[in-house]
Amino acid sequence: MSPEYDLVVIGAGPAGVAGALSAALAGVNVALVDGAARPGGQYFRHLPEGFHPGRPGALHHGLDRFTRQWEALRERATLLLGHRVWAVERDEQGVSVRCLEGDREERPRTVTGRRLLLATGAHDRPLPFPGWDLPGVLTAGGAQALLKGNLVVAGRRVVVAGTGPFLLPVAAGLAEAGADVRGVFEANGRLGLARHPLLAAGKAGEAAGYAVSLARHRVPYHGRQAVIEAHGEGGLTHVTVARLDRHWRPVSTRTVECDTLAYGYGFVPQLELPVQLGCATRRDADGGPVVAVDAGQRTSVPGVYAAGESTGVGGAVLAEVEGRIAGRTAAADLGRRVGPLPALLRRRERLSAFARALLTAYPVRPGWQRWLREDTLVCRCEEVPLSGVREARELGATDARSIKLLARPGMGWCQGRMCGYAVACLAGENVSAPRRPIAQPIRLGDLAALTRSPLEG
């Protein structure tokens, strides 16, 4: 049968929101799938009903634009959210997205379209350290999304650590929230962007924002330190944080007591989806894979594009730039006519080298493996310590592949979002992109009654 829609678009993020606002605009029937009940990806995130803060933007810039452009894709497309994506096919018809539709009571849906926009977002990326596990440790994101989305502050004295421009917002929010932010720990040099004058311009405003919260809440920012263990028997009481040399070895140590520690380390793409179809990948400024899209957004699999952070994480903005390209291209192709793009295309390349820029000057370096024990844990979900990991090397592993089927890292409920940048480096190799055939969990039964594609006749 034929497909339902012109375009399929997979993320209520800010590139999914402005790519499918961007091809209905310009007269293409466009349905957009997101797993959450609510748009806004993990940047815009919502309040709970009944919440009315004084200033709802605070904490999101630009979130007054990015609900202008929902409300008018509202009135333009079909919105489905709160359907979970599986898994996506693709005949010569067009592209099938498997989806679970609902809460509690998820129910099988597939969604069909003639073409698919992908802005399926990125992901925290943590590095194990002894005492990760502890409660009272979580990622720089997960602190960000309580805060942004519930009001909860996730502590009363936090640490804030890891490397790159992150710590300095989810610091500067805690603090203005009533935290008592007992530091920011960066592990790279303070001025990352010092060499990058010109491209830091454009944020130079908003990191002077961040710089005056922390200032005025007295919150101290150290460079070349970091946090190398957490301490606690039932929960986090202190860490233990290391001045470290260029290559992120040790060279003192000292500890500071809190209760919470927010850490990240830059941001894993969300590629399942890509790879599931055959999308090309290339290789970051990071090391880490991310789609390659031509300059219209196009991935190499025909009547597929993508956009945001899964063709290379660069922030909110780019996100939005690269939606709106990537709607807009798809809207050509399907016949339509569009204005044209290069306003859109120069400050694409704009932010892009700012984002490169980035990543090179707060890369992660190979010394944070100094901080690890035998029996710390590489692997939360299948308990895997790093002796694991070393004893499935000396068994002749020679990759992060090979080290998962003997050792289990990666097996558990994540999947291996978590640990699997961690594992290979480990194992001495690139990160490599994921190959899940199934994207998201889901029941026995509802994969078993899926007997053909409807895209089938």
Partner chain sequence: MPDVVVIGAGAVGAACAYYAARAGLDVVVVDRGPVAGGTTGAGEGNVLVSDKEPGPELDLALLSNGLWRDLAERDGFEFEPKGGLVVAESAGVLDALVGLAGKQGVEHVVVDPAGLADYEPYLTKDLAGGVFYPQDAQVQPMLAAARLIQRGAERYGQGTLMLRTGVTVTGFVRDGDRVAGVTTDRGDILAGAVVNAAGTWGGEVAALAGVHVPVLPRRGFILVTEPMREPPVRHKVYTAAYVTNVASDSEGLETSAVVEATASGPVLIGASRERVGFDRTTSIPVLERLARQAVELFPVLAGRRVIRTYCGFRPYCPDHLPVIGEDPRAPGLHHACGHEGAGIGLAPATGHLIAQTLTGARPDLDLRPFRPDRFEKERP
Second form
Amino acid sequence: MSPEYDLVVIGAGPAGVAGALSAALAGVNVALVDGAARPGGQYFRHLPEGFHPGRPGALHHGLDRFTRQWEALRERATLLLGHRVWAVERDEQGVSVRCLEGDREERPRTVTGRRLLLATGAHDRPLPFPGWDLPGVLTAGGAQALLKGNLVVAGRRVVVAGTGPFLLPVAAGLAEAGADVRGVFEANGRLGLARHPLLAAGKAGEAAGYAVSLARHRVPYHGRQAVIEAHGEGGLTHVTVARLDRHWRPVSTRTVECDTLAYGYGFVPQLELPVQLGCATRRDADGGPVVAVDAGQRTSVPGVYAAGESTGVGGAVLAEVEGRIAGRTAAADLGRRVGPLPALLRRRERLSAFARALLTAYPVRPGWQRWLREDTLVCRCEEVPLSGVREARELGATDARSIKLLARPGMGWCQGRMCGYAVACLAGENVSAPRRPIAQPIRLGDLAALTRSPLEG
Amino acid sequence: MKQPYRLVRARPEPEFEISVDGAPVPAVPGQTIGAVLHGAGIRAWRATRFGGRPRGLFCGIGVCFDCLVTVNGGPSLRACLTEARPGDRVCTGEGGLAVLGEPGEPGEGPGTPHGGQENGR
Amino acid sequence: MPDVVVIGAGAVGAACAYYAARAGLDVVVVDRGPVAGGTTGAGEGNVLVSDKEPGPELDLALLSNGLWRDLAERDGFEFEPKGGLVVAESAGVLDALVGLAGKQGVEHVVVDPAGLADYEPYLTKDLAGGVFYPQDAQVQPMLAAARLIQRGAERYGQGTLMLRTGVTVTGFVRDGDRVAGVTTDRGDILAGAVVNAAGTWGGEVAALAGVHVPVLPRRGFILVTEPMREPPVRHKVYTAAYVTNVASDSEGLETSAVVEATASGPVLIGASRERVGFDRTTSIPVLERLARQAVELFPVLAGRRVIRTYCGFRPYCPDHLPVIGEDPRAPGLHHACGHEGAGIGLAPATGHLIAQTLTGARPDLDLRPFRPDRFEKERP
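Cool, the form predicted on its own is there; where's the form predicted in complex with the partner chain?
Next comes the full complex, this chain leading.
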């Protein structure tokens, strides 16, 4: 049986939607698959229709443009929302995308295509610290998702902490939505809002908008400070904020009362699907693995393209540009006539240079390991404390994988998505590309009932 | 009206109720169970299996699996990804840990709501 | 200069080092990776007597079973003496199982269909019965290997047992015919004797010494479920097909259900066997078959989720027996590899016997069936 679609796109964020639209406009028969019920990915997360928002763009920068692309795509492609992909396979004929459809019934469904565009995005990169598993401690992206996707303000008195420019829209959004934001604590050097790198990327308007918003709500922005401990009985009541030296070692501390902490130390690209297919990875500017692509966004695996955060964290604007290039390359490779790309390629060049500069400007410094105590959980799922990691090392576990085998960090529900970075740092190595042949939990009954891939005939 | 609603000029549809350990909690159509609980001030609905630590939302986007919850007897659902439906019975306490049905009966456990003695709210 | 260099820090190498140190020898264990990172790290931790045909391997398994119990009494290792239940789908298969159990002469209980529920309340009702083996057990393999080395070092004096990870053996030091140490990427290590406990890579290590030991990889996948508060599986439960597959010579894919819970909460589901070289590509049809067989045995598992799968390579020899003992073609080189899917279970006996050959003591078992040069005449 031949594949149902010319191109399957995984991910309905800016990269996936732009890629799907570019290919569809070139006459390619496209299916777009995403686990969420609504498009947008993490950045353009949409409100449920039940809210009937008059100004949906109030919470997003650049939503109008994305919405126009989505509306254009609706008429030209098959949109499979609410389809979580747990595995992808490839053979001579094309790719089989194994999905689970629905948010609780989970019916297995396989979508086949001649080519595949991976636009799987990224999630927050949390660092462990004492108390990070207290209720009320959220990732910055989690606080955003509550607000953008549910109109729920994460807390009354909120502290925003971590590193990177993403903290600004999170803090501004929370303040606009009525939270008392007690401060933004940026662990890296005091770049100051006036010299914020967003300005350098011609995003002066966006940066100024956040600055004005934070100033209007009297939210202080502190450089080289971090939340190094969260306190409370059964829920967050206050955090310890430390001034840091340039290695992020605490110099002095104080207490800030709050009921919610929203924090993040950059992003982790979601690589399980490209790794399943055997796509080659490379090290990004921060040392983390990302999918390696050529000028046309082709991965090392024939017929498989990648765009957006999985090829290097760079934000929504770069993701869209990469998606458009990938969509057009795929169309050309499928024999469709597409226009020239030079302007897009130049734009990608500029934006990705800026993305690399941001990664370099907001690194994670090794001093965070001093925030941990022996009983601090490194792995939330399997409740593995730092002492467990130490004992594994003493037993002869010299790398992150053998630490995992001996002490179990990364063996639980999240499969190392939350602790993988920290465990690699503690093992003294770079994070390696994750090997997760099952990218989403699947019921044994559903796995047992799978029919063979339609491509096998 | 709530401030975030004003921000986007929302005209929400009428709320419906779900029950959390028997107590009614309001939800707007389309909200996730995680958002409904967190918004209602319920911040923990699961206890970890070794240390009994309270857990609720953390990553909020389906990656960390800390927010696992039992809905209508169906265990191990990520609250942050599962949209609330009218009449949903949310059971805290057991949360992420699968509970067995009677021996010999295939499928899900009985899903009886219980007191939530382990929810650590 | 140590008395012995052990190549491989998996369960078998660790046991060889432990028993050699206990026998008073100075031991260095080298591994190109970390501790337990190869064959052991991808295993299940089976300590079985039930799946062995009567003969040398069963004798080895029984010796090992007793040694595991001694070790566990001292050091734990997450050793669970839970027992194994082999179930039969039909009366004919049950007869064969009961016949095998009689010939094995190991402790067992024949269980009628009604009695199965007393052992496993969630087991399917569509079975003809089974045989329960109380001696079958489970151990956390990585922890076992790591702790054997650590405890051996602590107990038998500092310096007598040393672990060196990240050291790749590149060849052997010879003194005439005799093997007198190893060359590595971190320099030579001279020693009175060398033990090849390189698991799936044992054949490659043997080749470095110019001797032929045919150890080949057989790929096996394991599914891991979500953690459960009360796992519905109490013993190691498997179908009779597992016993026949263990000894099979088939080139193709074989699967048989092996289901058990672990101390940390998840249920492990095996076992597939394929001869595909060192290919790690996940095969969804294999996962599907494993899932189907597990759900057939335990229908309640249908609603439980798989969160992980991993594959490993079981080192097998053409006659399905391990290679244990000194190699007459390369005196000083002792082999301890090729245990197929049973290396964890057979590790203590292997280590104990190797320690005996190293010290010139008379081995507790006849080692002739395991001799390293037994494949010479079959060489192409």
